[in-house]
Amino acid sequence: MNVSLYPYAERFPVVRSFPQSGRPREAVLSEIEAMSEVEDSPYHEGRISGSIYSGDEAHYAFLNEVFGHYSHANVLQRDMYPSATRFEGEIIAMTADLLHSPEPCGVLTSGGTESLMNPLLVYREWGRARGITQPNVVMPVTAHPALDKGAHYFGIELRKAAVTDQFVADMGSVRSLVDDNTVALVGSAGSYPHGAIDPIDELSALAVERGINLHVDGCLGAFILAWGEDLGHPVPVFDFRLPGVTSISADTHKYGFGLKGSSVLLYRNTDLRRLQYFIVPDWTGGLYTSPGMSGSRSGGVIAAAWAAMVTLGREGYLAIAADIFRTAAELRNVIEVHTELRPLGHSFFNVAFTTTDESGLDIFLLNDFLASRRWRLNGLQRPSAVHFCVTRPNTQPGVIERFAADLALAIEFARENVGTPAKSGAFYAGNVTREQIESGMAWWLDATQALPPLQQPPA
């Protein structure tokens, strides 16, 4: 067995078939604790890009306690768990308030992918009601691939517009792709690769002009960018204040600081939201209705998202956002010091960079060295680059200084190893090797291909 792809094979028993008898809970918990301590230690040190958005152990302990009260609850059964209606309604209301919705109208989903796929279904149905049988959606090449997934599922043609040298949608390209079968435009705020905010105001104007819809993908950025204006940062308007915006997705399990598996999808009005609903009135099991693609859903995840929002409040989110904006600016300054490096576009929280043509350096060799120091950056392509998505653990004192020191060493490593194939590459799941990409595995390991020794995370 390849230990680099299955790293615990030599530490713990490998379950190869269904066990005849159950194991003691204490033994299972011991293994779980050992693995989680090792895997969480880099984020405790502030070395992880994205992924871990809060990092506050007291916050997680509180959310886990909340989750425990509803971990067994299926929110389909509202007669048993009417609290779910309260949690969902208030999460939607708070998010709608944050994003200036004219009315609190939306749904909760299982994450960003579902929050991007559902609007495509809605806009396909919207088009059908207007006689459009071959719908298309226009979006920049930087938009999230969950939209490709949804278009594949729902039989929608995706037309991909070029981006500018700042990695935002090129409006000339967008306009050239719109025709009478276009049901919607898509813009990001901000994009996953570069954290860039597409010209949502211009996309909105085009949507109004053509009488079509505009979805804003704020899955990654909405719950951080929404605080920028109050903090004095020049974040452009990207929400429902723009008349052409008809839907926005915003993940509560990212900068909303909820547990994994929750997202909010807002619509401008209930007529659009209704197109997402699915109903089978005459099934032998009874009237079946569903607000989206998910059937059974965990009450624990929803309760935890609600608890995160109401306990942090505006003041809590603003304080965290201020730290993230500050840290991202410091990170960009660290990168710009080096003439061998070039930041890509502009972002308030997610800094992407590559090597300059003049340097002749391979950005993934830099990434290999940083991985050896337990930094986990995300690889990008077209062009080859990496990004560091700043989250709360990265705002700890000393983190940016440690990164600056290791980045300087990484440049020297890349210079000394010009022509050597890099181990890392561009893969959405994170900092994995080419071997792991080719094997279809998304395990992340450090550059030595072995986990560090078991140890307690730093205080």
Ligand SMILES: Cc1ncc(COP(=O)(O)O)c(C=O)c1O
Given for the second form:
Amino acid sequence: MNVSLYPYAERFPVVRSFPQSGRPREAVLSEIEAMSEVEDSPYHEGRISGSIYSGDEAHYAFLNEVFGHYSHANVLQRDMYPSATRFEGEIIAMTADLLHSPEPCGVLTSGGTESLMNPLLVYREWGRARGITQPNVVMPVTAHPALDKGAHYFGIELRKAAVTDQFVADMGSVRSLVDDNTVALVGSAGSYPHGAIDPIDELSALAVERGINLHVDGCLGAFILAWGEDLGHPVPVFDFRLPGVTSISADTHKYGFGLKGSSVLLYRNTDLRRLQYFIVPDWTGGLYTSPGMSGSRSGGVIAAAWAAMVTLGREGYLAIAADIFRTAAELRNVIEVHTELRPLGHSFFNVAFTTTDESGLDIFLLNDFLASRRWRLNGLQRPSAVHFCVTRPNTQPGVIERFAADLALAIEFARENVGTPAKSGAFYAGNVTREQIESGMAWWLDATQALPPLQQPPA
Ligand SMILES: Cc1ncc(COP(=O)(O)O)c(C=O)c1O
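After the form predicted on its own, can we look at the form predicted in complex with the ligand?
Next comes the full complex, and the chain you just saw is listed first.
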């Protein structure tokens, strides 16, 4: 049993088999409330990097009310729930408007991963129509592994380009990997590790020159970076204004401030989008048509994403984005004060940093100390580093000051413990110990492994 992933065995009944009779709703609700209150507390204090993007309790309460009206509704059944079709069309139209699409053309998906896998399928099919049977896609090493997953699922060769010392795609490397079987390029705006924006303009020019496609992974960054121009920040153009950009993913469940389980995938034109539709005309169950990977989808998540966008409006998003840009700049200043630390690349919202070689300090020892103060940063590798992806809860007054104080202590801690192996390491989506990483990943991937062991029957 993994206590850190299942801390409840002592407090609540462990359900190991299907209960014969149900428990009272009030009892179940109080259990839920007790767990969620404890689990949410670090984000309320602004100590979490990424993950919780809005953190506005009133906003969440409103979205949950909206969700409740449609949680049971299946978007697949468009005739029953025309409101879901309205929400979906309007979410796509609003996102297309924000990202300067020539026409509102896209699909809603369950999240960033699906919004990255679908375009890979589309570009494979696009290549197939041109006689390319062994397609490859070129992306920088910093692009998100959901693309590796998609390439693995769909039989596409992924070619990984080097990045510059600013952690953005090295165009010389990208060019050297492109050949006649390349169906698409990928760039991030911004990347998960460093929040960096790849040179999308140069990738676009290359895509146009080669007559191939370019997907921009804006899953993390699109809904925050898009406000930068209006706020006077020098965010480079990364959207459909660049002629080579053929698709963009933008997650409503991150800086779109919706509930988890929604993302927008935009295509430049309907010919491309058509390639992701899937139809089985002669099935015994009737003509089957499907726009993406999911079958049934909850109308609740879609309604909530729509409600987030229309209640906040441009003004609401701009106000929050202004706070996030400001906080990220403050964070960078706090880091740059220390000669022992070095920011990696440049980001408007996601600040990555490590220790300098001269300092001889282990960044993960610093992270151990910060973790002991309930800060939850994300560990990176190649090089070892951490990032702090700024979200709305981090913009509260006092958060950066508290972080600055703990960071100074963390440097002292790392200095005092030089040579001691750090507990934390580079692990995506979790603050776990190196020991846990080295023990194999089954405990993380398989939730049943966290359950307490079965009681042995008496001999
Ligand atoms: C740049 C980028 N792309 C894609 C994803 C994957 O998104 P999801 O976790 O919603 O599948 C993430 C997640 O953080 C990301 O940062």
